[in-house]
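Below you'll find only one chain, the form predicted alone, shown as structure tokens.
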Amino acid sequence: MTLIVAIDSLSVEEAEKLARSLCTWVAGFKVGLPFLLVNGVRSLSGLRGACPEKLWVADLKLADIGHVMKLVTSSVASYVDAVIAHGFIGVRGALDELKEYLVSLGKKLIVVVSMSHPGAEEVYDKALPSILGVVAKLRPWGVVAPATRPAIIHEARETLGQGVKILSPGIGAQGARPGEALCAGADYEIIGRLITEAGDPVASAEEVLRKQREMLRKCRG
């Protein structure tokens, strides 16, 4: 499965209903800070229970020293499989400590190498070689690279090889089409509003998966 659904602005009840209805269609769910701040960390317990067998990612976008990131992560670690942190903070005293902590808990680290909005080109993309160097040294489970700029995904795959998973946001509301990131080398496409704000989220997810398959047939010949 190649689809991860982003949950940001739903109520707990809406999110649990969504997770149950989509469980057979998706690889997992990414839960953002807006949801956590409104509904509280403990809401993740019931939310995860709605689809326990799939990947659950806490999108905390951590960017701090290792000690602080471990404190933050400790509040959600019981409910999720993976945590997202920024790559620009570097390895020593930061991402190395976070990874070691997550591994000790049997959890995964996902590192942002760039973001899907246009402003990421101003700073983040210019630092891409250095950030990919950080990731190559750290070897986390996965990275986040933007579906809106497939060249970034391609460079990440070329640099990191097949041993690191690539998760790509920016499909739908931000302009990328389902399947484009997969064609560029991503393992998963992260999709939020296109599905969560649809009148029929299941039908929308089915359509996304259909478009992904169609795009992959075209790009892979």
Second form
There are 2 protein chains.
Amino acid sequence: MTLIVAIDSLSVEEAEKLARSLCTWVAGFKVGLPFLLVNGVRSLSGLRGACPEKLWVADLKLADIGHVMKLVTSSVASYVDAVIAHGFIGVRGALDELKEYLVSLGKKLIVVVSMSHPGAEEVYDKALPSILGVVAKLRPWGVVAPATRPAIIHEARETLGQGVKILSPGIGAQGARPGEALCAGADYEIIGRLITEAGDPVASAEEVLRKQREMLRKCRG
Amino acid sequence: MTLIVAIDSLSVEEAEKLARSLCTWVAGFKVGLPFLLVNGVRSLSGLRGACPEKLWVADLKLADIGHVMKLVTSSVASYVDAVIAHGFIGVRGALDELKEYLVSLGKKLIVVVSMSHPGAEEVYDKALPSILGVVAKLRPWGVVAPATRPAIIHEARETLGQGVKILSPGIGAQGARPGEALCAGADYEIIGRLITEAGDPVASAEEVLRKQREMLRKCRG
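Target state, the form predicted together with a further copy of the same chain; input state, the form predicted alone:
Let us now look at the entire complex, which starts with that chain.
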């Protein structure tokens, strides 16, 4: 299972229908802040019910002091398996407190080490060594690294080893092709609009999985 | 007016009562993600009604690609005057799109240039020159710089000049004293728990304002 579907700008009904229809094809779902703010955190209960056994990730892109991140996490934790926070904010008084809180709840922390848009080169990428240092210290369950810049996925895998899952967004609307991030070392590709805005999301997901396999056959020889 | 009160973990009723009672004493209110996720964005309508003429800031600490930040902002924009995003995400495909969108709505952008917790030194502070470069390019209405590290407020003011407002959190629960950030060059001090968790929030706010004036008298001679 290599596909995580991103849910951002759907209604609750659309999202539940999508989760039900894609449930057998995906490793999980990532629910973004746009969906959560518009529909409320309680909408996650029914949404998760549409495909309960897969990985559910709250993509809050947390980037605040520990006190605030724990408050935010407490409002979604009972509905999801994992929460995404930015590595940029550092360990002390921030990610240390969040990690400890998530572990106490039996939940996973996923840390962003770089992003998929062009502006990531302006600041974020320059800080990559420090951010990988933060991740090495924290030892979270997973990290987010962009499919649009495979070299960063390589570097994350080399620095962090096999003990951490790598999740890669940036496929489709943002330019990377299905399978590219997997070839670079990612465990999961996160895909949103390419699937959620397709006329037939199941067909689009099957096509993505086919392309991932094809690309993997080529890159692994 | 130098005080912005942060609303994070209150109920809607508590927050409305607080906003009404503090309305004459403050420059505005900053509403955090914990409040918005639990109570829903529509709760901002009544909350703003409790003190409509002051500055209302949605503290989403946005740190995502432009597409997602615009989706998130569209859900709160009609209730607030300004939105907070992180400077570390860079301009292209991120803050440029958000700024353009906010300007089209007649709303303000506030950019975080550094944070108030100890872990900010691990990555964020090292990137300060690049982040100030991002801000100089963007020219947002305001920036956030921590009261707990006045040297960063000084540097932001020197680099960015008088054309940008500086908002400083980190007072009270996080260790800085009222007035310290103003002395370092900030326009507003953002205070949460010291006021919102006080038995008498109005008395606490008055005490903060008194201490700010006293500190300013000393530092400005």
